[in-house]
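One chain comes next, on its own, written as C-alpha cells: the form predicted alone.
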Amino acid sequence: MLKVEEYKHQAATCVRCSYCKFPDLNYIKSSRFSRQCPIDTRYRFNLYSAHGLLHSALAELDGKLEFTPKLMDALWHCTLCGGCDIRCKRNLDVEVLQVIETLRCRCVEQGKGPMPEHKMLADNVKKSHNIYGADHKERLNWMPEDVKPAQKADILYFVGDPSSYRHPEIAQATARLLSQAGVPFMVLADEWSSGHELFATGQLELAREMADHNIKAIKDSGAKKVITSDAECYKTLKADYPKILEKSTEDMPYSVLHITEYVDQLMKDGKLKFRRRVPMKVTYHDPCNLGRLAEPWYHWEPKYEPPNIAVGKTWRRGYNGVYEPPRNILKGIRGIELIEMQRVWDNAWCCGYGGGVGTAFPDFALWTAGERAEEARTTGAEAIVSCCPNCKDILGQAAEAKKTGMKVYDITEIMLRAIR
C-alpha cells in the first residue's frame, strides 16, 4: 500500500471540489441518474464521500482522529468502485482509491477493523482456501461431464470462488464456450481464493498469501495466458497482485484476459461465429473491476518536481478498461438489441457488492443495486447482462425486489446460447 509520506501527500492534495461525487459532467443525461458515489448518494453526509475519507485519513495520520465506530462505518460502507478516483484524475490526479485502501489497511493494523463479517471470510480462507468455507475438494465439482480440460495448454481458466461454488452456471458456460470453440484450456487442480475481498478489506497479509500461492501455481502450470470470467478475479490477477508485490503488471509471469476480450479477438480473427439467434432486448452493466479499475498496474517510486509534477508516473485514468469487447459480442449475436443505460463505461454506477460491502452491509448493497436496476428499467430492456458473478447476484436480487420484471444474465450464458 502507499508508504506514509506518499499517503499523506495524496490525501492532502484533495481540495474538496466534490467532482468525485458525479459522473463526467459532459455525459450526465438526467438529474435522476446524475450521481457517481453510492455512499454519498445514500447518506448525504461529508464523511460518507471520497473527500470526507481523505481528510479523515489526514486527521488519523496526524493523531487528531481515531478509528471511531462512525469513521469505520463510513470507511467500510465504501464499495471501492473507483468512480471518485477516475473523476478526480480529470482534475487533480489524486490517487483517491489508494488512500482509502491504505486507510483500511491502517485500520486493520491497529486491530480496529475490518468488520466481523470480513474476519469470517478470512477464517474461511484459512480453513478451506475459499471465502465461503466450502470443502476445497469440491472446488471443481462444477465441471460438466461433456467438457474435458487439457492436462497441458497455453491457456488456463482461473475460475474464482463465486463461479466455483455459488454460480457454477457461469463456470460451466465458460468451459463449454471454450470447448465448443475448440480452445484447449487447463484449470488449476489447487486454485485458491483470488484474495479479492481480503485485499479490499485491508487484510493484506492473507491476501499476499493467496497471491503467492496462485502466482506459483500458474507459473508451474506452464500456461502463458490466464482467462477468467470473473471481473473481480480479473482485476485482482492483473492489478492487485502486482500492487501487493510492488511490481508492474508487465512483470508478472502471465498475461490476463477476460473471457470477453478473448472471444472478441476470436470473432475478429474469424475463428468463432455465433450462429444461433438470441431474440432479446438487453442493457449492459459495466462491472467496476472490468471497466475503470481494469487497467494494468504500473509500479512507481514517488518522485516529484515543482510545483507538484509526478516524474515518470503512468496514471490509470479508467479510459482503457474492458468496455468494447462485451458490447462487440452482444452486437455480434443475431437477435440481440443492445440499449445503453445513462451511466456507462467509466461513468457506470456500481452494482453495490464490491469492497466487502455485499458481505458486511447487504442492505446497502441491495439499495445500490436497486438504483442500477431502476436505471436499467428506464431503457425498456427485458434483461441486464454483465460480466461478474457478484454483479449478477446482487442485480438479480434488486431487479426482483424492485419488481422490474427484468432477468439478469452473465454474458457467458448469452454467448453459450448463441454458439450451441
The other form holds:
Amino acid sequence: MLKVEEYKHQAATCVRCSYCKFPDLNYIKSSRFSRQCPIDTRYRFNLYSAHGLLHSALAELDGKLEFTPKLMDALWHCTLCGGCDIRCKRNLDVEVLQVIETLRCRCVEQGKGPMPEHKMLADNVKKSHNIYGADHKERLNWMPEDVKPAQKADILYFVGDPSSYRHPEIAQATARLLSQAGVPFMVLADEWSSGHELFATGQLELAREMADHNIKAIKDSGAKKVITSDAECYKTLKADYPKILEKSTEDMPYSVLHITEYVDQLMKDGKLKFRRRVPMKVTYHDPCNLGRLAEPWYHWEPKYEPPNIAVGKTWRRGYNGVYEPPRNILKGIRGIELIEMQRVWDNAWCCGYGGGVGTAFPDFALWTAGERAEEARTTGAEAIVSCCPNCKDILGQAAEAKKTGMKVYDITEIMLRAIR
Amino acid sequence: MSIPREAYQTLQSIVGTEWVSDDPAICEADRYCSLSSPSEEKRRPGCSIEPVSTEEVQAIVKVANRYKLPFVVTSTYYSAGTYCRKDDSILIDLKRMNKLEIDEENLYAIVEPGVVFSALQADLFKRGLCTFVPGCGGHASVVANTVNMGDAPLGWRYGLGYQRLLGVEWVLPDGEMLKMGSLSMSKDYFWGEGPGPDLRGLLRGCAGHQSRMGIITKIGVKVFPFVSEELEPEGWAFRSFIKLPPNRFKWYNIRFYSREDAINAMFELGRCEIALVVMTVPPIFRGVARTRGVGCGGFWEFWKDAGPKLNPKQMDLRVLLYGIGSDKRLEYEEKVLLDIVKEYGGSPREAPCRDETNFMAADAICANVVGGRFSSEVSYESINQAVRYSKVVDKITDEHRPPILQEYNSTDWVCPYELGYIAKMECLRMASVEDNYALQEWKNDCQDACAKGGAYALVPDNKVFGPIWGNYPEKEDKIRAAFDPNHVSAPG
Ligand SMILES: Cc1cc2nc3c(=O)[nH]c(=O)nc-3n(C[C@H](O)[C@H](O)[C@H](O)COP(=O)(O)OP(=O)(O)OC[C@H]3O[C@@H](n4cnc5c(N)ncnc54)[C@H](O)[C@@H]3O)c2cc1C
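Complement to the form predicted alone: the form predicted together with the partner chain:
Starting with the chain above, the whole complex follows.
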C-alpha cells in the first residue's frame, strides 16, 4: 500500500491520456481485438478505467468523493491485470496499479469493501487456511499414489489452493512430470493459502499472516528453490511477499521459479527431452501473473529530486515476466503447432479471473474470458494452453459458453503427455 | 442542483439504465481530460451517458434542448479541450459507437466516433491501405481528430487530417440531422462535396469547434493505397516499432550546420515533390527518445550533459522516403534527396528501416516524463516564419525560467505539411507537476507575442486574437446562435 504522499503524487501525475486502455499500439492487429482493459471494454464509462480510478483516488483523498456504489463497482470489477500499468510505463512512469491497489486498501480500511464474497474468502482462510473453506487435512489429497515426494530435497513444490483443491490434475501433472524427469522434490506438510486473493482484495492483515507462515515453512524446509505451477502463487511469492515485508525479491530467503522456467532450463541443459508426439494445434494464453505482473519486486522508499526524479528507483515495466519459457516448451514438443493470438506477451488480454473478480463477479469474469476465447478461436487452434489453474478454469468455461469447440489445458498436462 | 428527474428518466429510456449515470464517481471521472487549462474551473457533469447509435444521440440532444441542459461530447476523451463549464451538463461519451467499414475499392472508411486510429490502421494494413496517425497518438478518435485539425508528420505528403473529411452525419445542436457531401444525396460517404454550400468549414478549423456545434456521429474519411506486405511489430514497450519493407522505405537523419540551410533544403524537397515525412528533430525529442525507460532521472542525467553542448545553429532533419508504387521510385527519391543535402552542405545518415511513431503509434504524452508536465506553443505558418517564431518563443521562455525547465534553447519542432506549403512549429516546454500554472503563464505570454507577430496560433485565445483577427468570436457566436438557439452545445 502506498503511503499517502506517494499515492497522491502518483495519481496526480496521470494526465488522463487514455493510453492505459490499449495494448502497445504498434502491436494492434485488428480493430476487433484492439483494447486492453477489460472494465473499460465492457463498461465504457471513464470511471471504469485506470485513469478514471486514478482520478477517483485523488478526489476521494481530497474529500470530494466517497466510495459510491459505482466507484465500488468499478474498483472491484478491475481484474488488476496490470495492462494499464505497463502501458503507462511506456510513456509516463505512473505506478497505476499501486494506486488502484491502495484505493482498494483505503476502501477496506473505511469498512466499505471488499465485496461480501471476498470477505468469505478471508473467513475461509481463517478457518481452514485455504480460500475454499475445505478441510485443511485434505490439502495433499491430490498427491498420486505413483509419486513419492522426498522428505528433504533442494526443490520444493508450492501447490497453491486452486491446484490443491479444485484442479488437482495440474498438481498431479506437475508432480508426475518432476518425478519422471528424475527431479526429487518435496511439498510443505503445512502449506497455507498463498494469500493471493487477500492481497488483491486489500485484506492485508490476513495476507501478511499467510506470507509469514509460508515464508517460515519454506525456510524451515531447507529448500533451495521453490517451484510452482500456479501463476498466481508465483507472483505472490515473488512480488507480493517482499512487497508487504518492504523488501525486494532478491532479499527473500528463497528463490521462486515457475514450472515452465524450470523445465525450460532442464531442456536447455539437455536434462529433459520430450519424446512423445502430441499432435495438436494450440494457442498460448499468457497469464497476467506470469507475464507483466511477474517481475521481481524492488523495494523503494519514495525520494524525489526536482523536477520529478525518483531517486534510486528500479522500474517494473512488464517485460521481465515469464514469456519465453512456456513458448520454448511448446515449441520443443514434437507435433505441437503453436499459433499465437493477436494480443500476446505483455499485451495479452486478461482471462478475467484475477483481482478477486472471478470470486465476486463471475459473470464479468466469464465475459472477459469470452473475449479471450473468441480471440483464440480466430487462430484456428484446437486448444488453448495456459499456466495457471484459474486461467484454465475460466477459459474452459468461456470456450464452452462460446461454443468454440476448443479444449483448454494447463501446460503441465501437455508436458506430461509429451514425457510419458 | 441536479438534472431534473423527468429529464434523467427520459435519458434512461433512450439508452437504458445501464448506460446513463448520475453517480458522483462516474461524473467525477468525466470532469476533465488531458488538455485542460489548469486555471479554468471544470464542473462535474450532472450525468454521463453512453449512446450506441445516431438515433440515441439525436434523442439525447433533443432532451437537452427541451430541458435547456448543456451538453458536452467526447469521443475518446484523450484531449477534450472541452469540458463541462456549466452545472448540470450532460457528458455524452461516444465510445460505444465504434462501427467501422472500409470501402477498399473507393478508398475510404466510414467510422463512428469510438474508432481510434490504430484500430482503423490495423484493419487498413490488412487490405494494403493506410491512414495517418496524428502526433498525439493512435488512441485518439478518428472522428474527433479529423473534425479538429488532424496533424501528423505524414501530412508532408498527404496534407492535414481535416482535408480527408468526406461525407458527414451530423446531429446539430438542436437535435436536427444534417447529412453532408455525397451522403446528402445517397447513402454514400465517398465525397465531401454535395448540393449547396459546403458546411464542413463549420466543423473544421485549426482546433475545431470544440463540441460547440453539435455532434458528429459518423464520417467518411479518405484512405490511401499502401504496401501490401504485412508490417510486423517488434520490440518491447517504449522500444516497439513496426518494420517497414526496405525496398520501399528509407529513413534519413540529416544534420545541417545552419538553420537557413535546413529551411532551404525543406523548401527544395517540397519543390521536388519527394518524401513522405520531412521534419526537424529537436534535440530534446532525441533526448527523450534515447532515455525512454530510465525515468525522469535518466533523462536529466543525459540532458544535463548533452544539452549545454548543443550548437543552436545546427538543425537536424528527419526524412522518410517512400517508393510510392515501386522500388524504382525509392531509388529516384534517394538520389534527389542526396543531391539536395549536398547542395546545402548537410550530413546524411541512414536510420533503421522501421517506424515507431507515425503509422500505428505516437507518443506525445511521453514528453511528460521528463518533468511531469509539458506544454507546447504551436503555430502554423510558412516554414521560415515558423522558425522565426520559434526564436521569439525561446526569448519568452528564458524570462520564465525557472520554473520552466532547461531545454537549452534546443531547436524546436518544425513539421511542414503539403510538401512544405504550411508548417507547424511546436515549442515544447517542461515544468514539474507542481508548476503547472507556470506553463500556463508562459503560454499566455507566447500567445501575446504570436498575435503581435502575426503568426497563426493553435487554440487561439479569443481575447488576444479576436480583435486582431476581425473580431471572429462575435461572428462565430452569431453562427452558433443560429444553429444552437438554446445555447446548449458546450456553452461557456
Ligand atoms: C499531448 C498531446 C499532443 C497532441 N498532439 C496532436 C497532434 O500531433 N496532432 C493533432 O492533430 N492533435 C494533437 N493533439 C490534440 C488532438 O486534437 C487530440 O488529441 C485528439 O485528436 C482528440 O481526439 P480525442 O479522441 O481525444 O477526442 P476527444 O477528447 O473526445 O475530443 C476532442 C474535441 O472534439 C470534440 N468532439 C469529440 N468527439 C466529437 C464528435 N463526435 N462530434 C463533435 N465534437 C466532438 C470534443 O468535445 C473535444 O472538444 C494533441 C493532444 C495532446 C494531449
